[in-house]
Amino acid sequence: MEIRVADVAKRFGANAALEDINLTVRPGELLALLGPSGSGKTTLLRVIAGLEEANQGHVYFGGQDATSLPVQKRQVGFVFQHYALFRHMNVADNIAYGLRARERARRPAESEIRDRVGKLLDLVQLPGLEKRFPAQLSGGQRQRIALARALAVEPRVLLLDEPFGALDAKVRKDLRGWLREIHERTGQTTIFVTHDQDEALELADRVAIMSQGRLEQVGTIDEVQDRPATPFVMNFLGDAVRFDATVADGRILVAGRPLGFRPPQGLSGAVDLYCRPWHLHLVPSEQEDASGTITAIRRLAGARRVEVSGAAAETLEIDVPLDAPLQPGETVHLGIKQGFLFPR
């Protein structure tokens, strides 16, 4: 099922939560809505579900304009951060709730409901827990039951609103792989809201990065990492430092010194140059593009991350080998191997 959002805007009073959102989710795709708190991700998810009404624009499910359809008729499965399980119902009844709540003509027989509950418990790898109550389950188990309940009604699209946000880091990491496996087995079109970059980049087929109610970039993991479309995307997806730079005569100049790589064709004038820690390296003083004083050194998995202040732009970080003989307070000279350019 393809989901298409066309020119959607949503305001709460004078505040614009969404502005001119255009987004297509491909059939069978797992798309992550990624962005900081307040960027509009959950509002967009709720507009797609029918839980919020857009002030303008349309939402299409396949070829059907679903904009005016109530939530009950959109056939979406929704999984919330805090599970939203019924405490007084056991696991089986929680999963079956959406089926039993249907009007009589569309309600499956009890034998079919029991069979579907059993299959869904197998799918979420929790067989035999039918009689337990939510209070008897761990946080990870409750979230699996919430997903089983969402899938029970055979939704056209599955919507997940920060489903692992209430769980500790270890459980969250375990559930990421499990959710990806479930998605591959079911082929369900899924939209997943998160503010966790690692979560989105590990789980999603594509990510839609949002800021202040707008879409900054939509693309595959490689596209947003290797070709960030805006400075916001560059900064949001990892450590980055900005240098004032100029493009002239096919060269990139920082503090008047040409760098060793070329700008894209057609770019000229004042630009912002953004670099990741691995875009920088130590060089002799006569080859420096920037310099500064080491303020801190910390261990990474296979390298050391060095913090340098007083460089050509701002405080920056650089990755160096474990055996690099560096100390806090030492002056270092840096070369710029690569970076991303954005016109001013």
The other form holds:
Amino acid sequence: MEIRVADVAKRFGANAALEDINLTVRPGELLALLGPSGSGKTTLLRVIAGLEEANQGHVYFGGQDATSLPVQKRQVGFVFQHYALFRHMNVADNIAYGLRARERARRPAESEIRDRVGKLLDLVQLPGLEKRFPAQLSGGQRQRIALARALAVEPRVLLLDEPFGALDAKVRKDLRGWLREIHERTGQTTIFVTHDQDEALELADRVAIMSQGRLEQVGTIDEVQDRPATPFVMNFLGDAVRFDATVADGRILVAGRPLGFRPPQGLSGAVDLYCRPWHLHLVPSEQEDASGTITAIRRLAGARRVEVSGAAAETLEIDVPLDAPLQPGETVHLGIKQGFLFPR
Amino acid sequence: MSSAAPVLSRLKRPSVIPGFGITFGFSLFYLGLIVLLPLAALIVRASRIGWDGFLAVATDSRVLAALKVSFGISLLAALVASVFGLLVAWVLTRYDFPGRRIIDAVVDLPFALPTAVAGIALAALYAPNGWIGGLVEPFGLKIAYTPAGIFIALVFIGLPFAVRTVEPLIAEIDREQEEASATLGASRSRTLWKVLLPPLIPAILTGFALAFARAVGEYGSVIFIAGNLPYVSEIAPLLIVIKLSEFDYAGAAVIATIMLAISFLALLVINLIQAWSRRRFGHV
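For comparison with the form predicted on its own, would you give the structure of this protein in the form predicted in complex with its partner chain?
Entire complex below, previous chain first.
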């Protein structure tokens, strides 16, 4: 089902948690809401679920205005970071909870409920655990049960709030692949919140990157990586180095010298040039675009990482081949192959 | 010796904190001296009049009536105190309102107040010429000097037990559990009955047991409001005092022993229910 968020704003007291949010989630899509803590991503998820009321704007579920629909009626599946399983109920009762809560006319028979519970346990790869209590399960198992419970009600959209945040690294990695697989099998429209860009890039069809209550960019992995919309996106998705630059006569100038690539149309004057480490390379001194002093060299598995100060606005790091003859204190000459320009 | 050695070594497990021997010994000594010795003396005293004498006191209609009043009204009062205690604890932990801290402090007053003071205050309120007693009097209702008065006094002193035992558990309730229930389509009342209340049951039972135990033993506040009519509103502890003032020590000891036995049984039953409910609902 298509989920559309239109002009949504949410304030907590004087603080704006969400501002001017417009987002469309396509049917069957797995979308990641990505952002640092405090960026409003969880608040947006809760507004979609109906757990939080927006001060302004609308939420549409497949064309139907769901803004004033209470959470009980929205038919969403919500998975919490800390599972929120009912501790006094066993696994089967937890999963069956949503089905048993339906009004009599829509409630399946007990035998059918048992059937469904068994099928869902198979789906989350925990068959036979019906009689266990949440306290007897590991964190990863609990989160799988929580997902089964959310899927049991056949939700119109599945919402996951940092679903793997409380798990250790190994389990987190396993569950990512597993969630992707379940998503492919069920085709459920899914929105999940995360602050871990690796997780978002690995799992999601598209990512929506948020900062300070605003959407910075929505797009596929390639789009956000290859065409970052804002410096924030650039910085958030990986290491980035900033250079002061100017655009004049269709050229990019760093410290007065032109670079080897052209600026996009319509940009002129003082700009910020952001580069990924792999956009920089070592060149002979006469071809340099920038130069700096080596402050430290560290050995990585297959390369050496060189820390350079003085070249860009901040200290930058580049990886060089193991056999590069470099010493701390030496001056290095850097060529800029590529970069992203943002108006100042 | 050979059989005692493993038991001793099992008790003497290495531990970070020393002093198991001395604390355990002190606990046992204290329990024996303060609790078990007087109880034993009571039973010895009661047994001195022989089986026939015991039965004669135990089956005396006035004694039976007093026991019925004591345990029956205590049970009822503990039930009511548990329900209201739950409500009060809920309001105090879940909502923030002006005066919350004051009400929170007031809940403990029955703990701190000398019970006789509470009794006099309640009697003055509920007497036919008192503020509340005067209100219901025109309808032919009497509260003070009837079993209803005993009931009110016992609810009053039982309430703090009920409130304070469930309060920490209510504070611990995870908001996400309620939200999970709501997203799964459950109504508010279903969330309350199926998700929020079951984990509280062991604590509610503990509060009930404490309120009940306190109510059975209550003397001071009750005698001022009860009217103390034999067969109607005379409680067993008062009967013991009466027997004592008549120098019928054996009779007093018999009533006390019976109370002891019933209280013990009641607490045992409550504990069994509690153990069961913990197994059933307490998987934390």
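So that the term is clear: the rigid core is the largest set of C-alpha atoms that superpose within 1.5 Å between two forms. Bear in mind the structure is a predicted one, so any value in this text is a computation, not a measurement. Positions refer to the first chain, counted from 1.
Residue displacement note: Glu330 has its CA displaced by at least 2 Å between the two forms (rigid core superposed). Put the two forms on the same core and the Cα of Arg305 is off by 2 Å or more between the two forms. Remark: with the core as the superposition reference, the CA shift of Ala296 between the two forms reaches 2 Å or more.
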